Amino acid sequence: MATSKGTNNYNRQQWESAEFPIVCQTCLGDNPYIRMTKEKYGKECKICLRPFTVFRWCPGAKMRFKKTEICQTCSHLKNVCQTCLLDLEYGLPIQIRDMALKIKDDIPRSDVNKEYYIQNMVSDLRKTLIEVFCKYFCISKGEDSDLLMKLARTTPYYKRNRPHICSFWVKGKCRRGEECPYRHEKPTDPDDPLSDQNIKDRYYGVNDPVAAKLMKRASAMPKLEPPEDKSITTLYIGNVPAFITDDDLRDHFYQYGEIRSIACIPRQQCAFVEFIKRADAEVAADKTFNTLILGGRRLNIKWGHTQGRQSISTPPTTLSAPPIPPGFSAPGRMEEKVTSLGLGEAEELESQFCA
């Protein structure tokens, strides 16, 4: 009945064998050449208790070794990494993803029902993963949430792979010195809830302290308030990749309303999108603030300034040149120096044109 490794009556056909793990970019590390060990049926899955192939590797220099914790069937079932159990698409805990997408989780908790459920899942894995995910969780394809786009991680977070803090060093009893594989740092908060995490709570999306921390961060995020001047219909787009063109921005922003003009400045990594109607610009700013990702980058959305705020109304002054002494000729015209635009001028441009 049971398929765990420690029971006498087990079914070896249900054991899982794999050639490569299902892991996220953060757990895999930044080293393109990685050495990984493979142990067939090395451990039991911490969710379904089936023996599976365990992979172990070091994600980088001065990082701790990582290994797979759950089988690939459970990973497919939730679309999560086998090591950190975070969503593979958004890099977020399952609790936040299920709440944002309104996913109904019907995975059984008892051993017998869970075993039957996993067997049906293995047979359905012959289909595409998207169809299986939509079938078991009752969601529509291509459905995103503003909360997910605000909290989604666009780049790997390799700092998560650092070694744990040496408890002996904190007590002043570590004798390894520089050879100690653990970090010699003082903990920032000994009562941090992140230090007490449960892998089953992470998988089932219940009482996850990481999800609670991210939800608290989402509630404290600032909002983009529209300017009082109703004539402003221009949005400033920052952190734009150099390969993004006007047509790429138009293809995304046209859904919010009619666009008057789009101007991309690749050297400054920014662009300006001007709408015809103020209401359309407000909808675009509300829908894209902290959620717009193009070319693998999260774009910065701000309101533009009016032309009147860019110029300084100071009356011109006329200066009279002193008379040229006899025997001296008039000085020649100095050559103008052209300097390249740097990051400092990019920040100045942003401060001039953005609210």
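We call the rigid core whatever largest set of C-alpha positions still superposes within 1.5 Å between the two forms. Bear in mind the structure is a predicted one, so any value in this text is a computation, not a measurement. Positions refer to the first chain, counted from 1. What changes on going to the form predicted together with the partner chain:
After superposing the rigid core, the C-alpha of residue 299 moves by 2 Å or more between the two forms.
Core-superposed comparison between the two forms: the C-alpha position of residue 182 differs by less than 2 Å.
Hinge angle between the two forms, smaller rigid part versus larger, from C-alpha superposition: 41 degrees.
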The other form holds:
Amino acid sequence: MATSKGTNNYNRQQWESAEFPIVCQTCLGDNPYIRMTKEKYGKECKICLRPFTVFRWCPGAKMRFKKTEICQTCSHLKNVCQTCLLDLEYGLPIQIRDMALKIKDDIPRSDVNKEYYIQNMVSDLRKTLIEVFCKYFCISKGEDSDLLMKLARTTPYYKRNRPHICSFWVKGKCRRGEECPYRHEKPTDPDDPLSDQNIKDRYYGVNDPVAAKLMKRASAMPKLEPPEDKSITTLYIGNVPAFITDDDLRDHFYQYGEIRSIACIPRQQCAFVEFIKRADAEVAADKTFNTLILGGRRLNIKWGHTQGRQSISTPPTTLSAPPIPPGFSAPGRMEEKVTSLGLGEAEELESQFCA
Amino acid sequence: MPKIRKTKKKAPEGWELIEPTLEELEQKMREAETEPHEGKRKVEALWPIFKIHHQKSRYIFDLFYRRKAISRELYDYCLNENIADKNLIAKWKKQGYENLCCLRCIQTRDTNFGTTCICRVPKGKLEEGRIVECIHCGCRGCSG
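Following the display of the form predicted on its own, present the structure of the form predicted together with the partner chain.
Let's see the whole complex now, leading with the same chain.
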């Protein structure tokens, strides 16, 4: 009779079997010794509804047992953990990651369409995996992953693995008392938008409240506005480690455009980088603001004020450069003045900048 | 109605001394069997059965091995009539298993990873002052 699991594969959804789960670090927990059970065709995938191999383990003491919720195919298609459906690289919701990396994914959501799509993906698994690799790994090494890196957590968030709230305790009827493995805590506010999340919405990257919250946080992050005065092409750089030299800075900043001059003041742990073109300076500011780390320290990038290094954004007490003698409109034009005024003045200025 | 006898033989001497207690335990068992399951977990409904079964076997075991108050004949009679569980008593004679709650808790084939039940872990080894009630028989720790 054609009733065994293996019969009638033609144009049908293949049941999935796997050897090892695709799971992120937080879901696995803090204990390096884990015992995991494997159940072939244990449950239906929450997204594509095919039976798949379910892995189940305990992510640490006093944690609830976690198991894989979606099948490996679905998790490959989005490059996410099988249990928490967060990105494997950044640990961020699919919606945020796709927005930042500008990935447009058209996985159909309705029944037969979805089955057909998944079926095609499964039938040529190698090709699928190559496509996925190109999509998520080649792109994310580019520039747009900066936002994602800033939003990503640095340490694992084990609170996700805690047991659910004891609903009996909430009603006052928990008879298990001390022995109860569920949490005896106040449940989260039902008005909180984070409390109604839906696995399908989270997977397709639509309507995800966590993503919305992160986006608000992202837009609230400090941004560096270019100054109105269009002739300012100088960037002030703070928190410069003492051993960083002009050349180090030049090596980094030359990629944004031609540098007019670099001056660094190791005593004040700051430096000034001036570009010839304003556009280059803006690009440099965008790319390095809050992201550039040199010598182990994150550099504090700000715009310089007015032409010349007269007043600076941070405490100006010890650092006020002498007022520019008349006849000098911009330090950049020093070259032509040098020839007319002689070397003496130029040397004096130089020594003041790079003391 | 009086309990069904397995063999045709009459009870040996000394039976009348232990019969009232055994009858009481039987009565408790019948009550446990007919209790409604409301308000209890699925597994919790079976715990009294295991508890009373343990109590019955314990009574006979204590009478013979500890207090030596009954004869070998009477003891064998109780085992043959299945008043006490002879497999459970066999475990009680082993070192470390003197207080074993039930036979399910040492059955490694029943667990996912081939271990015994959590109630078999001595309280000293079980850190964090954790209270456990094993799912098989509701035992809170039967070793150590």
